[in-house]
Each structure stands twice: as structure tokens, then as C-alpha cells.
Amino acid sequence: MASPQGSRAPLEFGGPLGAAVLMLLLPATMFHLLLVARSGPARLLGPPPYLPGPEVLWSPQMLLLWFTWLGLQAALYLLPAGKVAEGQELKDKSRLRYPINGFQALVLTALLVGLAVSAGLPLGALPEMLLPLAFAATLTAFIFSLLLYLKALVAPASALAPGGNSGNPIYDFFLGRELNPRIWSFDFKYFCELRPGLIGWVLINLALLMQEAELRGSPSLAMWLVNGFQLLYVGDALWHEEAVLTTMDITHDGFGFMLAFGDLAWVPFTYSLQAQFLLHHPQPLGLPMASVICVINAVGYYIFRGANSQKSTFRKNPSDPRVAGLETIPTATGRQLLVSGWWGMVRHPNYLGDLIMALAWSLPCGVSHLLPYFYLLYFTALLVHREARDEQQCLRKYGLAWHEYCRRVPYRILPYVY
């Protein structure tokens, strides 16, 4: 089916058929991981121990709990705390405004959860609710995506995303038609990007740690490492929340099932896989090996944060003393491409740091099972695919300048390998 944008926006993810397959495969994979993580064999590639029936998945109480969580995060989003930042320039030359208060939302959530636990909230019981909660999140993602699709049908052409306007309802439902769906100042995509899923992820991790303490007397060193590493990652993302305004998710992709399901369901229920595994399959971990794993995570975080901070500083102010001496390539758009510093090492050094940290999150789970390494395998595939999409966008945007950048920086993610 021809796209209204013509050749500028080729269909991605295998077109309508690929989108349909992914809408079935992603939820099925998430539920498979939830089931096998608690099973004895914990085989990533084996069948699940059982297929849950409707009575296991559907729970009005869990649906209410899920909506309560979303409501809490929405209320924190609306609090007049932190600054307000402007996003990238849109087709109509306007700029949307976004509240930068994600880290405050994380801190306030921690305080509220702490008060609730001290008042008797059995947070350690949360791991037993993951299946119906994941079902509630998946159901929410499907219904929410349908509403977003219907809303986009009456949106002006200037509000549509570059790639989600193919004319095929399955593909557009998956990728998302509208770039920045809002009701008044409440931006749905921006809200979902970092708030309920990421904060929910660390809350699930904490609940798994508390249940392990109840079962075994104290949390294991491996569980402490996984919780600490992933809390650092989430805290960093929310502390640097403004940086998300320049990412592909915000500037290019529409808000449809792909991002809605990913943000609301996939992130909290699959990214907590290592902690889920450790609860049901405790692993011995000595201080020497723990120290090595901490060093690996620190190296990954150093690369990740250094690369992202350098890019963010350069975009805000190329004359900043921290980046003023870096070599650049001019482009026809008037922007400069960094060709030294972190971005002269590989084209996506932040992805390299991400993958090193993903390895560090999996190593506390030992090497006897492949299951805890699912995140590393999945994230490698995701970043390689994302890098390829980004390459195509940069080529269309910068033309000959991008060819020169690729000649100067031949490696995409891993130096001398890829």
C-alpha cells in the first residue's frame, strides 16, 4: 500500500504483516517470561510450565490497582514541580512545552511507598500479582492504542507522525499516527515514555527484594546488585528527563501500540526479569565476583552517561567550553555533526554503554541459565535495529555530510567489530 508520505517514509517492522505478528508475539513473549522465571527449569527456549486460564489473568482488583498506579503517576506529572522545557520544532514551526519533573515523581513515589509499607502495605506480596497486573497493562495498552488511533483520525495533517500514516489500519495502529497526542497540556506519549513503566520497574524490583528477605531472612548480594544497578539507570533517566525530548521516540515515532505496550507493559514486567529469576533461583555470589560486576556496570554507565551528556551539551550550546574544542562536520541543515570525543569513537557510543550495563545486570544471575540474559539478547537486537532506523533518518536529513561522518567513524556500536 502506498504511503501518503511517498518514498520519504518507507514501511518499517515488516509492514502490516510484521506489525500484526509483533502485536501477538510481544505480549506472548512477556507472559512466557513471567511464567518460566518462576518455574523450576527456568528454560528460556522451553515451553512454559502451564498456560494460565482467564481466572488467573483477569482480576478486577488488579485492574483497579493498575489504574490507581497510572492515576498516581499522572497526578505527579501534573504537579507544578521542576522546570518546563520546550521540545523540538514541529512542522508548523511551533514548539510544545513539557514538564521536567520525572525525578521528583520518583522521589515522591518512593516516599509514598515507604509510608504505605510502614503503615502495613504488604509490598512483598506484589510478585504474586505480576501475571494479572501484566494482563491489565496489556489490555490497557490495546484499548489505549485504539483510542489514540481514533483520535488521530480527526487530527490535522500537521500533527501526524512521519511514519504512522501509511493508510493501512493495522500498521498505523501499531506504529501510531499522531506524533504528539495531547489533551490540553497533558502529553500522553511523553508521560508514558519514562513515568509509569520505569518507576513501576524499580517498584517491582523492590517488591521482589522484600519477598526474598521474607523467604530467606535477608536479600542476597545478587539481588542487591540488580536492584542497585537498575535503580541507578532509572534514576539517571529521570534526572536527565529533558534529554528524551530529542530522541527518536519523541521526535519521529507516532504514539501507537508499539510505544504504548512497550512503555506500560513490556518495560516493568520484562526488564525486572533478573530480579524475578533471583527470587525463584537464588545464586551464590562472592565479593570478588561482585566487585568485578560492579566495575563492568561502572564502565558501561561511564560510557553511557559521558556520551549522552556530551551530545546534550553540544546540542544546547556548541560554544560550551566542555565541547567547544570538538571536531565537527557541517551539514546543509545548519547543524554540526560531532566527529570527535565519544561520537568519534563509534556512531552510537551510548548504545555501547547500554549493552555493557545490560551484561552487568545479568551476570549476578550466574551462567547456568540463559533466561536472565534475555534482556541482553533482546536489547542487542533492539539497538541494532534502532541504529539502522537512525542511520536511514540521518542519511535523509544530512545527505553527503552523513556519508562523510560514516567514512570518518566507520563503526556503528562496537569498535572494530560492528
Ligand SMILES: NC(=O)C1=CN([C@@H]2O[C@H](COP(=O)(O)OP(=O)(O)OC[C@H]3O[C@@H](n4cnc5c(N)ncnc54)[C@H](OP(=O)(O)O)[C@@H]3O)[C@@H](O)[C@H]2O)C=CC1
Given for the second form:
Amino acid sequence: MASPQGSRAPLEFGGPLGAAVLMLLLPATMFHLLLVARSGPARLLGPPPYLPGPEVLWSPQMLLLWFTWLGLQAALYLLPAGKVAEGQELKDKSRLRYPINGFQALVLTALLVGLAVSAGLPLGALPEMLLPLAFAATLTAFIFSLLLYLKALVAPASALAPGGNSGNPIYDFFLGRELNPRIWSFDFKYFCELRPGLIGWVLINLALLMQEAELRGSPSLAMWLVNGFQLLYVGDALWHEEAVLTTMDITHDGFGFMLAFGDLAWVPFTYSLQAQFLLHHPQPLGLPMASVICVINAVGYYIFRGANSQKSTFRKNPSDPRVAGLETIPTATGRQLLVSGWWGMVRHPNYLGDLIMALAWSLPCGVSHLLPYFYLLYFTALLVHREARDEQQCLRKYGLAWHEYCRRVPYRILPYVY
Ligand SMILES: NC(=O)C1=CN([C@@H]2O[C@H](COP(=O)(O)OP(=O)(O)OC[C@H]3O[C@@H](n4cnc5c(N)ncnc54)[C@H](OP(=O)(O)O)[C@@H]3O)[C@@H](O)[C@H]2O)C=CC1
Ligand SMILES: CC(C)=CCC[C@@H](C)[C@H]1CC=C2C3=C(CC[C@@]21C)[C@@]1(C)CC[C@H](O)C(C)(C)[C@@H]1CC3
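The structure above corresponds to the form predicted on its own; please give the structure of the form predicted together with this ligand next.
Below, the chain from earlier opens the complete complex, with every other chain and molecule after it.
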């Protein structure tokens, strides 16, 4: 089948075979990590301590808890609080509208959880429920992706994503066929990208911190650092929620298994790996080392935020005094490319900042185990692959101007290395 643009979009992720392998490998990896994080040896590459049976994974109560969580986040999404932003222009020249109230949702969730805990909700029991909850999230992602695939069968061609419409059901199920699946104004992809998974991640971290306090009298310094760093990251994402409207996930990728599973299951249950590891493997951390790690996180955040804000300010208004003095390359589309400031150092300075923060999230776990460095390893692979996808898209969009940008800024992520 031809892509919605009329030409065949190149297959990504290794085509249908790659998609099939990833659909098995990603959930298997997530369950492996959940199991080994609580095992004594905590070996990333070793076998899991046991294979959980259906009685461990399947629990109607956990399914209910999971749906209550999704329902709460959906209700907060629908609250008429905050502004409404317009997304990027679509093929039919229209723009969709999105509620910008993610930060309010985070604060309200924190208030509700705080009230529930003071009324006796045992949040510290959550770490024991991670396996059945992760199973509920994975099942939801599979069923949801199937419904999204079926919904796309009746969607107009103009609503389909550039990729994800190859005609191969496995590949299209994985990548997602419809670009912005919605029911009325409820946008499923945008909702999932920032709410249940990201806020769920900090809630799981908090539960692990509380469980550690119950077990050992007080949370460790390492646990405080991991919680603080990751809360900053999630708070920042929700504070700058509007910026997600220009990411490739929203503007280019369809909504299929990759993003549904990534947003709902992978993010909360594997991004909380460092805190899971620390609960079962306490690590001594002195103040001098903790200070060094805080500096590393601050440097990473400074680069990540500086680069992302510079680009979004420039894209919104190139004459803004904060970016007006930067050098640019004109392109045939009428848009310009920044070639000085953060975007003149490497072609993806925001990825560099993100990777430095990933290192800072693992360092509090010490260097005795490889397991807490899983996020850094996976994230490096994800960003290298994402960078290559983005470069292909920019080459298609900007042609010669992109070649000129690559000539002027030869390194992709790490200056003088890559
Ligand atoms: N924690 C996680 O799991 C993940 C985090 N991320 C983070 O999400 C953020 C967004 O990432 P992502 O969407 O991949 O990509 P970017 O925010 O880097 O956006 C890439 C786009 O920026 C524009 N652009 C590129 N170069 C220039 C330039 N020199 N001047 C002006 N515009 C330019 C182009 O779009 P255009 O010209 O159309 O504006 C390009 O397609 C990053 O900070 C990343 O680290 C991403 C994935 C996973
Ligand atoms: C391995 C797998 C299942 C792949 C799916 C990838 C997703 C987990 C990621 C794709 C892009 C993401 C982004 C964020 C989280 C991870 C996913 C969903 C993000 C929301 C994290 C916070 C950042 O500040 C961000 C808003 C820039 C970012 C957007 C992309």
C-alpha cells in the first residue's frame, strides 16, 4: 500500500521482522528487569531468579487499580484548567487543539496521593505490586494498539501517519497507522505520551522511597537523589508540555504498539529501575560524591533545557531578542536552521544533555552492578537511532540546506567524538 503522501515510506525498525522481534523483546526485557532488580545478585545479563506464573502476573484487583489510575489521569486531562495550544499544521492545513494542563495534573495527583496516604493508603506496598501492574499495563497496550489499528481502518487517508501504513499488519500494528487518533477532542497519543506513564514513574519512585524508609528507618541519600533528579525531569516535561507538540512522536509517528507500550508500560516500570535497585541493594553514598553527581545532573539539565528552549523560542518567533542574534541557514521551506548557540555545537545538543542526566541517575547506585546503568545503555541506543531517523526526516525536509548544516556542524551528539 502506498504511504499517505503517495510514495512508499522507507521501512524502519528492521521492517516487519524487526517489529515482531521488538514486540516480544521489549515486554520480556521489562519483566526481566523487574525480576532481577529485586534479586540478590541483580545481574543484568544473568537469568531471572524465577519465571513468574499467571498467579503472580494476573490479578483482577491490580487491573482495577491500573484502570483507576488511567481514569484519574484522563479526568485530570479533561479538566478545563490551563491554556489550549495549537499543534503543528497538518496535511490538510488544519491544526489540532491540545489542553496544556499536565503540570496541574502532576500537582493535583500529588495532592490526592498525599491526602490518600494521610488517610491510611499504604503507598509503601506499591513496590510489591509492580509485576501484576506491569502485566496489566502491557495487556492494556496490546489491546489498545489493536483497537487503534482497527480504528485506522475507517479513518480517512489524510489522518494516516507518514510511516506505519506499509500494508504489512505486524509492522503497521507496531508503528501505528493513525497520526492523531482522537475521540472528540480526547487525543490518545498526546494523553499517553505525558500523563499516566510519566506521572506513574514518579509515583513508583516515591513508593520505593517510602518503602525504604519503612524498611531502614529513613530513605538513603542515593534514593533521595534518584527521586529528586527524576522528579525534576518529569516536572520539567510537564511544565514545558507544549514543546512535546513538535516532537517526532506527535508530528510524524503513528500511535501503535511502540508508543502505547512505551508510554504506558516501559516508561513507568523500567525508568524507575534505579529506585527499584536501591530498595533491594542499598548503596553507601557520601556527601562529596553526592555533590559531584548533583553537579553532573545540573550540567546535563542546563544543556538539555537550554537547547530545547532555544529551539522552541526560535521556532515560535525567530525575532525574539533571546535568539535574534544567532546565526542561521535559510532553507527552501522558508524556515531557518540555527547554526550557532547550542545548535551550532552539535546537531542534537538536547540529546547530549539528556544522556548526561541519565548518567547522573545511575551513579548514585554505585559501580558494583551493571543493572542500574541499563537506562543509560538503552537510552544511548534509543537516541542514536532516533537521531538517525530525525536526520533522514530533516534531509527530506531541508535537502541542500541540511547538507550545509551538517558541513558547518559536523558532530551529531558528542563534540569531536560522534
Ligand atoms: N527520556 C526519553 O525516553 C526520551 C527523551 N527524549 C527527549 O525529547 C526531546 C525531543 O527530542 P526529539 O523530538 O527527538 O528531537 P528534537 O527536539 O531534537 O527535534 C528535532 C527537530 O528539531 C528541528 N531542528 C533540528 N536542528 C535544528 C536547528 N539547527 N535549528 C532549528 N531547528 C532544528 C527539526 O525540526 P523542524 O525544523 O521541523 O523544527 C528536527 O526535526 C529531546 O530533548 C530528547 O532528549 C526523546 C526520546 C526519548
Ligand atoms: C523502547 C520503546 C518501548 C520505545 C518507545 C519509546 C518511548 C519510551 C519514548 C519515545 C519518545 C519519548 C519521549 C519521552 C518519554 C519516552 C518516550 C515516550 C518524554 C516524554 C520524556 C520527557 C521529556 O522531557 C520529553 C517530553 C522531551 C520526552 C518526549 C519524548
